[in-house]
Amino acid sequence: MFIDGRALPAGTALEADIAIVGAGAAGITLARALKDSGLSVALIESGGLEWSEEAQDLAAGELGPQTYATPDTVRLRYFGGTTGHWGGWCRELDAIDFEPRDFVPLSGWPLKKAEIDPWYAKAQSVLQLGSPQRYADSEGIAKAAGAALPVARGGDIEPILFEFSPPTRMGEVYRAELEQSAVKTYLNTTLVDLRVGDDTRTVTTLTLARDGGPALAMTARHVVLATGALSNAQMLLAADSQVQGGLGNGADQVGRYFTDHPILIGYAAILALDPSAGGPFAFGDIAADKRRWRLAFQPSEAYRAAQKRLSCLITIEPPGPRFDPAAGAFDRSDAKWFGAPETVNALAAANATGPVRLHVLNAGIETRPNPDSRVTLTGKRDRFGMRRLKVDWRLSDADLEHYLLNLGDFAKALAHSGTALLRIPPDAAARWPEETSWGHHNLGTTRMGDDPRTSVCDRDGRVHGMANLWVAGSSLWTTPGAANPTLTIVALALRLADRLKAEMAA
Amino acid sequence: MSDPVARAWAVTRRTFGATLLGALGLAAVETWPRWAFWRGAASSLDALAGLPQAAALKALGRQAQAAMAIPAGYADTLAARLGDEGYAGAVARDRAEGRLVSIDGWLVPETQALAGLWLASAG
């Protein structure tokens, strides 16, 4: 059932077995997985059923020197959360992404991928996807779509797949199911404090603010923060009235290791030479087997391990109207990636009259964990008195260096295949990190780990040192890999639901 | 077999034979790299202008002219390669032997780079 928190009488006592804070990908997945468990479940959402400026303002904050999306634009505060505008890109993390790597300090999850695989399989249906076995089947999907692969599977740089979710707008797709369930979804209700008992290990009360009335108190046996990597850290840090520094922050780890996937639009260009290359390089969405896919190129796991490389996922953008002579122009904002102006003009003319095709690359790259890249609280407060955030995203030159090495190997692979030439501008490094976009993937800030000195949550998502406080979502990331996070967020939420059921049964 | 039927068979056999011979001849021409590449051109270098991607290679060649020292005698080297193996064969050999060069960041098989230089120099 849905309950508007603003309509509740002052002093209403609320209680639940499990209180889930945040109705986004993780929170809605948890609530759905627990709705028939016999447990009383409360789902607490700061926004309403529709987006509103009032709710979104609660997410506002500041940025550090690195250009980045402001906190109130990178996440959505309403029922369904950021699934309300995600693009649907789905892919599992690779097994190596979970492993400690000696060339990446502080890398490695406390889990193996195999431990998550059963929930990855279940997450597929949550996000309205097909079989998880297809992510490596670039040959099969390309064949089904009638497209040829420009480089082969099994090489150093190999083609892999994303599958597209429709995308699943959880606030729409699962609204009726939750409304008709026993889960109590409190809308327009904002968590502003977590109160602990005398042991300081047990959250006893959630303080819930709303417009139009005094704050309400909710008691719960277990509390799950599922508000995204920014707000999860904000909430833990702000709960400092009883515990100095906030909950789970005894080692000053909350908010640290924040990152996103830098998205490098351009930084390299492709000249497809093969007259039959329209197929291999027409890599917009591929429709095959009644689903949508996108081919990408990635250094293989073996190659990454052998060469000590971070990951990246490169997509070749289809030529599009910007390179269509009928559209009248060669897009000048992309032109710099192809060379000097006279070269660009000549290539554009060749693109217009001949079988060659020009493409730019997009790449999402993996960054190394950086404790100084972090989310902190500022002295400014929102209308409920919560301290606002500052997001200080730090990128290192080493992150780009790994990408350029991977890109150089891709250039060799393409040159050897005879299908295309790839250009890495000599001044590419000078454009970093100023000309960097991002995937809107807030990652880290309450990372998992076995060692409380370098992590915030344990392998299940329970906050170190806390008996009944859990975290769900992408704030758990330790090393980011290069894949988009939503599928893994859902898989980990399903895993946590099973963990909580076991905890309650015990 | 009656005479008209026998004559029809004979015509069919001759027609089939001529077609087969023609196909074999065409295949021979197409698989002989030099001939296939040259076609009607006066020389192997002149034939470069007939490549589908000639305009793009010429653009890269001009970039190379502006950005790097041009190797002496490159045209002779290029002509010898084309004469031996044709354009596609020479480029394939570059790939097999890892002969790639960088032109302003473009990673290019050496023969393609030399072809671009030649096309650029030809105006």
Second form
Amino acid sequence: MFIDGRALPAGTALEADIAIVGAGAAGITLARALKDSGLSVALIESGGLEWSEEAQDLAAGELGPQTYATPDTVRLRYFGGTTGHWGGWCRELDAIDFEPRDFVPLSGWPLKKAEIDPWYAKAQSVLQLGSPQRYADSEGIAKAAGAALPVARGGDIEPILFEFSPPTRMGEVYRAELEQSAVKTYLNTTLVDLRVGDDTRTVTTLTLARDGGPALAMTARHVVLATGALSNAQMLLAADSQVQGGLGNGADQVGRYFTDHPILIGYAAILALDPSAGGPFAFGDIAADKRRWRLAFQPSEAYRAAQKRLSCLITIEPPGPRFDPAAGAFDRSDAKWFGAPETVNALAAANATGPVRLHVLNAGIETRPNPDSRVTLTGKRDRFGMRRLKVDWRLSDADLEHYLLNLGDFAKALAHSGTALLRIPPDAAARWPEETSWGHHNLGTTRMGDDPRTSVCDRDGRVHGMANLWVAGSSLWTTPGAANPTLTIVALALRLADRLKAEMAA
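With the form predicted in complex with the partner chain done, generate the form predicted alone in the same format.
Excluded here are partners and other molecules; the one chain stands alone.
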């Protein structure tokens, strides 16, 4: 059932067993998983069914000195959330991503990957992916596609896979299902405050603002914040009228450890000497077994542990200049990526036994948790009186250093296979962080953990010290790994749905 909050009469009493705030990947997944539970479920969305300037303005905020996307462009406020501009890249986090590592301070999740695997399997169907998961089966997919791998599995740098969702625009794909369900979806309805009882541990009331009328109050037995890493932190920090510093912030942890995946395109390039390094399997998505895949390269888990190395996921971009053997030169030249034209021409001529192309490399890299990289509130307010947020994303030179080391190992693997030569420009480090993009993967800010001194939520997503306040989505991330987060967001939301069912049944 869809309800436009703007049309509700003043004083309308609202209530639910479970109130889910935010109708993006996490919120819609939760609502679908709970819709037949016999519980009354409210799904609260600040926007409408389509994008609007009015709703998007509520996401606006400020930036720190680091180059980054403004908050109102990195997230979308309407039904379906940021799945509305998601590229569909799916991959599970690796087992080592969940482990404490002595070379990464404050690393490790309170969960093992094996504890999430059952929900990873279920998340595949939610995102319209195939079954079973085959993220490590690059050899099998290459064989099915009639392609070859430029480096073999089992080495220090391994070929691995992304699987592509169509992508699933959750606001479109699951709209009819939720509209026809018992879930009450309140559109154009914005959470602006969380009120707690005398014990300060129990959320008793949600204050919901809407255009055209006074705020409404909703009571709920359990509340889940599923508004993304920026807004989840904003909501907890802003709920400070009864609890100094905001809810769940007794140890000043809310909003800290914010990160994204830095995207580094053009920090290196390869001279592809063999179709396996320059063919379509390397730089574009490919159909195999009625599914769509993309090849990437990353240091193996064992190698990361042995070398004390952060992760990255390297992809080969579509081909650039083509070598003309008759002319002994490339059809165009860009010294920025592979050095002086005479040098790359000579390398191509000496090694060419077939088509030779130049390719730029792209990568998403892992970062270390940084408590000073954070989301805070400013003194500016939106039209509902909510304090706007500020994002201060801080990148470390040490994180780039690990990527450059991984690139060096990739260069060795390609040279050993004879499929390509890789060049890291001498000014690569000088480009950091100004020539850095990002994955729009807002992570951290309400991190999971067993210790309330260094985390905001427990291993189930319940806010430390709160009886009925939970968090879903990528704000739970502790160490980010290098994989895109959407598949894990959905898996954790499915896990939380089961936890809430058990909580309500107890």
